[in-house]
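Given as structure tokens, the chain that follows is alone and in the form predicted alone.
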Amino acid sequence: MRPFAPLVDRLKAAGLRPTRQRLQLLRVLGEGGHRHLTAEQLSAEAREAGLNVALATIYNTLNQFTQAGLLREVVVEPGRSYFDTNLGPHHHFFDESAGMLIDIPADQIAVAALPAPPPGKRVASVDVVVRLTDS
């Protein structure tokens, strides 16, 4: 069996062409289980793995992976996003001083009420980010 075969299948199932760079970045993303990475962090990990991928390509690939359902984007403030490899239902703590996300199981947060969505729209999901600061 080819070492990239499961990654090729995963990309094809998501409707993406399995290019060399997509395969390599998906491999790097998959190392270490569920985690949260910025584009810059993935770029550093790719360099450590011996990959020469431009930061713009990493941003484009992360956005493609997110649109294809392979990643989840968590926006913590304008212009600052993390990409989450955990696609299951959950929420996040955001530690502002450490600049890191921590998963919160979905059953540990209850949303009591939501406003009615605008006409022609439906609520797709609710993402809660609880911000932490040092005491």
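Residue numbers count along the first chain shown, from 1. These figures come from a predicted structure and were not determined experimentally. We call the rigid core whatever largest set of C-alpha positions still superposes within 1.5 Å between the two forms. Compared with the form predicted together with the DNA:
After superposing the rigid core, the C-alpha of residue 126 moves by less than 2 Å between these two forms. Relative to the superposed core, residue 13 undergoes a Cα shift smaller than 2 Å between these two forms.
Now show me the form predicted together with the DNA; what you just gave was the form predicted alone.
Single chain only below; no partners, no other molecules.
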């Protein structure tokens, strides 16, 4: 059989049908540790890997994966979304000039004493972005 079995299970567990495109993209995303990719970057990698996946599918898939908890969206720049394969608790350096994100392990930043959220609301996430410039 194919070596896709674990990926298939991963998609099924997330409530997503294991289609060819989703499997291929999941595999590309999983290559080489934790990564931060934009839609265009993923599209380019898929093309390099010989896959041909429509850009609309890239967007659909990234959004579905995010919704399903297989990815996390990181918003650091207006007009562009990054998708993070690191699902554990952590934060980010953002190098604006390079447009690159670097993980910061959660235990290296202590966020203490969060004020209570407004009534009727609850905290969904706490995102810390440390912006970098050349020095």
